[in-house]
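Let's start with one chain on its own, the form predicted alone, as C-alpha cells.
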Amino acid sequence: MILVTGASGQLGHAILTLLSERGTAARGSSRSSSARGPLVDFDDPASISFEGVATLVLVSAGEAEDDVVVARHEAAIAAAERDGVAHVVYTSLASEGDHLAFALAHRWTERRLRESSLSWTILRNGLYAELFGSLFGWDGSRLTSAFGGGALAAVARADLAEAAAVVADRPERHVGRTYDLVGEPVTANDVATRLGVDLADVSLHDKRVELDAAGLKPFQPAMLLSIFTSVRHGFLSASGSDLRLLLEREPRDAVQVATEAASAGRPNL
C-alpha cells in the first residue's frame, strides 16, 4: 500500500488522486481530517504509524522556520524506517535552488534519506509555475514584478502530481534515483506578453519593503525575496529532461499556467 503525505494540500491531494485514477492502492494523511485516511501530526511523533506501508510518498512538510520542518521529516523518516516501510519518495527542492532560503530543510532531508536503511528517491521539484504567476502584482493595468528579465524553469504543480504518481506506482524502476523535475524557462516579460498588458519593474529594495508590511509570518517575507532574486540573478532558469522521462510526454505549457495565475490577481477596473 502507498501513502501520501500531505493529502489535504494541493501537491498530496493531486498525488493521492491519480494514483487512484491509476487503480493502485493508496491512501493520504495530514494533520487535517478533511484527508482521506489517517491522521498523523509529524509535531507529534508519537501519533506516527506506517504500519502496513510499503510506500510512503513524504510531501514536504514546509511552512515554518528550518528547525521545524528537519523536526518533522526526521520524525517520518525514523517512523519509516521503524515500521518497515520499503521505499521513500520525497518531494524535494529542484538542484538550482540552493540560493532558496528554504533549501537547508529540503537538503537535509536528502542527506537523511540516504544515509537511513530506507530505499528512496528523490524528486528535486522546480517552483510551481502557479506561484510564479501568484508573485506578480498589479499597479492598475500594468503588470508589476520584481523578477527583473530573468527566468524560472516553473512547472505545473499537475506535471510533478503525475511524476511523483508514476514513481510511487512503479518505485522498483526508480530507487536511489533524484530527479531534477523542472520546466522550459518562463521569464515575466513571457507572461505580460501572453496577457497582453504593460510591465513595470519592481526593485528588491521596493519588493522587501512591501513583504515586511504584509502581515505575513516572520519566515516568509525572507523565502519569497530569495525567489525573486534567484529568478532575477539567473539562479533557477536551467532546464531538464527528467520531467520528460517520467512523464513521457511534453510537459505543461507553464507560460500559460503562471498567465493564469497572474491574472488571478488582476484588479476590477
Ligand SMILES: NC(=O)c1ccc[n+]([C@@H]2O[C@H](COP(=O)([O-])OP(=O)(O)OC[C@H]3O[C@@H](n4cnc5c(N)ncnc54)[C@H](OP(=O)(O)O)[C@@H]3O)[C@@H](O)[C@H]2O)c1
Second form
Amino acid sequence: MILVTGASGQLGHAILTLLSERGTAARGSSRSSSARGPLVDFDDPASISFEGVATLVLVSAGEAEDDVVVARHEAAIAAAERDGVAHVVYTSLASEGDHLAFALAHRWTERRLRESSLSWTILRNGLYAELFGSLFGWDGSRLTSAFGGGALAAVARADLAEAAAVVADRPERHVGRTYDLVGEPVTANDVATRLGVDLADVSLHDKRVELDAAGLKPFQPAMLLSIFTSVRHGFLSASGSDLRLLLEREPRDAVQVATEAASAGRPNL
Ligand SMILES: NC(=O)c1ccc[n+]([C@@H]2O[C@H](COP(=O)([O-])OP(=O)(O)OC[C@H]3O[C@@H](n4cnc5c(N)ncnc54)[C@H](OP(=O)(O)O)[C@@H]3O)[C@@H](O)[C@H]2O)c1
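Having gone through the form predicted alone, I am curious about the other one (the form predicted in complex with the ligand); can you provide its structure?
All chains and molecules follow, beginning with the one already shown.
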C-alpha cells in the first residue's frame, strides 16, 4: 500500500488524485481530517503508524523553524523504519536551493534517509510557479517585484505531483535516485509581459520593511527574503532534464502558471 502524507495539502492531495487516476491504490494521511486515510501528526510521534505501508510518500512538513521541521521528519522516518516501510519517496528542495533559509531541514532529511535502513528516492522539487507568481505585488495597475532581473526555474505544482506519482507507482525503478525537478527559467519581466503591465523593481531593503510590517510568523520574512535574493542573484535559474524524464512530456508552461497566480493578487481598480 502507498501512503501519501500531507494529504490535506495541495501537493499531497494532487499526488493522491493522480495515483487514483492511474488506478493505483493509495491512502493519504493528514493531521486534521482525511477521508482516505489515518490521522498522522509528525509533531505527535505517538500518532504515527505506518503499519502495512510499502511505499511512503513523505511530503515535507516545512513552514516552521529548522528544529521543528527536523523533529517532524525524524519522527516520520523513525516510524517508517520501525513499521517496516519498504521505500520512502521524499519531496525535497532543488539542488540550487542551498542558499534558501529552509534548505537545511531538507538536506538534513536527505542525509537521514541515506543513512537509514530504508530504500529511498529523493525528489528535489524546484520552487512552485504558483509561489513565484504569488510573491509579486501590485502598485495600482503596475506589477512590483523584488526578483530584479533574476530568473527562477519554476515548476507547476501539478507537474511535481505527477513526478511523485510516477515514482511512487513503480518505486523499484527509482531506488537510490535523487531527481532535480526544475523547470525553465522564468523572470519577473516574463510575467509582466504576459500580463501586459508595467513592472517596477523593489529593493531587498524595501521588501524586508514590507514583510516585517505584514504580521507574518517570525520565520517567514527571512524565508521569503532568501527566495527573493536567491532569484535576484541567479542562484535558482538552472534548468534540468529530470522532470521531463519522469513526466515523459514537456512540463507545463511555468510562465502561464506564475502569471495566473500574480493576476489573482491584482487589486480591483
Ligand atoms: N517547492 C515549493 O515551492 C514549496 C512551496 C511551499 C512549501 N513547500 C514544501 O512542500 C510541502 C508541500 O507543499 P504544499 O503546496 O502541499 O503545501 P501545503 O498545501 O501548505 O500543505 C502542507 C502539508 O503539510 C502538512 N503538515 C504540516 N505540518 C505537519 C505535521 N506536523 N504533521 C503532519 N503533516 C503536517 C499539512 O497538514 P495540515 O493541513 O494539517 O496543516 C499539509 O497537509 C510543504 O509542506 C513545504 O514543506 C514547497
